[in-house]
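The chain below stands alone, shown as structure tokens; this is the form predicted on its own.
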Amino acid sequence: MDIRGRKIVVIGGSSGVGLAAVGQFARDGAEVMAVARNRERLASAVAPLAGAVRIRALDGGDRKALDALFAEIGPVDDVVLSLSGGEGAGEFRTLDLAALRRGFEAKFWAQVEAAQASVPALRAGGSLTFITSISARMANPGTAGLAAINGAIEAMIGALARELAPLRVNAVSPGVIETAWWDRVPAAWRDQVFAEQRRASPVGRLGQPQDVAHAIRFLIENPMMTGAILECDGGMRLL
């Protein structure tokens, strides 16, 4: 279990998770290629690597130039899809569907596509890894837009498991991870989750990247892991 000279696209690789993700993967030896919309911002992003990584700019909703990078780079061992947006979050009775819409476009049609558009570069036994939210399953109020998106992706993970074998196919669920996604979201929404986060969560504290970045790196690495949706949450799933 070691991912030591392993190939690994992670794809919305220069924020948050995904950024965290690339650098405890570059620091331990794989080879690494980072893909984000924005090339100054992705590579300003993983400069501290000193190298270690290459990097590719493309939009993460445009078929046309995924197909192309992994005809390009194929075969890889690994694929990381930690693409989201910023939409979706609200209470029900004024939720703006048109904003949930685009919160599907760019979180739940965005890992579908690339998922698909991975498949053919990878290798048989890699894996390709979801990140998803514990919003899904978290019923929580305010929270039946993020819900929706998160859902629809967790529900296809053990049929992906199934038919893409013998490609690993998993999933990561986070809770509340301390990124820069939660600017997107109303400053006196957040501030409230955080605080009864901390206040309510069995590890008392808010999500780290990295404690995610983890939990990627141990699907990845572990060859009996398919099918799983593995929660980073600190326990909010119990509350």
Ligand SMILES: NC(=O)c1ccc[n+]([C@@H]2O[C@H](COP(=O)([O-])OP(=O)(O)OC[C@H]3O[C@@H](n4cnc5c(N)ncnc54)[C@H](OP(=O)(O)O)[C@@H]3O)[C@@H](O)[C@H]2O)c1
Second form
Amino acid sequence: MDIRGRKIVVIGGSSGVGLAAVGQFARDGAEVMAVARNRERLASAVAPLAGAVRIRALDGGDRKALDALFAEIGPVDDVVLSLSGGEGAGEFRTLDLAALRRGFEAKFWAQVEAAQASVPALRAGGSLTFITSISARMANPGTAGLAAINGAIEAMIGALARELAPLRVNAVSPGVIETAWWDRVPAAWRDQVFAEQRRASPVGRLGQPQDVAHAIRFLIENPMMTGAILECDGGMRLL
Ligand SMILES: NC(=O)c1ccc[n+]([C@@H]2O[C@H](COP(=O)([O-])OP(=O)(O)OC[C@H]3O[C@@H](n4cnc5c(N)ncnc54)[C@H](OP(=O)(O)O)[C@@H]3O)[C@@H](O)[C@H]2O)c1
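Having seen the form predicted on its own, could you give me the form predicted in complex with the ligand?
In what comes next, the whole complex appears, and the chain from above leads the way.
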């Protein structure tokens, strides 16, 4: 199976992992729509792709807008869910549970809403790819909240793969990836995490959004891949 000619929707497509996927897929001949909330940022992000990508500004948590989008553009071959917020990290004793709830709203619920809205539009044999995080299984102190958000999505993958077959359902679980996601945390903390990734990970480097896009592409193209959670973390989960 080749990505060429496939109709792919990337929600969270204006930055980081989603934008890298949009670029790779469009350059290799897929018909891509990039979705995110901020229209100006979307437009400038895909501008280098010279009109090869359609854009739509909407909130991935807005079910009415999602239903309208998929009713308008369906059928589609593949949907990638690369959206998230950033709240939910911190030591458990003092963790702000209101922030953790917002974190669930921005990632778990937004990805679930977008997934359910996309199913009627997805072609048989197409694919749905969630983006989770290695925090779900890394057992790192200070990440219990993030583990819960991402673990909740990962727990759904197997059941969805069976229930929605022949649609294929997978997740990519990234490690530390150099994207704008990290702009929202204090610079000193970000620098410490990046340095630790370079020092301690078996691959000795920081992840790049293109690395994760490549993993997403593998899941889209390989017809045997369903019910899988593909780690793209440079081996950090092994430490
Ligand atoms: N970067 C890492 O180290 C890392 C590690 C593990 C897992 N991940 C996961 O990887 C995925 C991609 O992260 P990233 O690093 O690429 O983040 P990013 O650079 O911050 O990009 C997030 C994208 O999602 C869009 N978005 C966010 N909320 C949205 C919503 N409610 N509706 C529609 N679009 C929305 C953003 O655009 P707008 O703001 O304009 O909507 C943007 O296009 C996320 O699920 C993240 O949790 C990242």
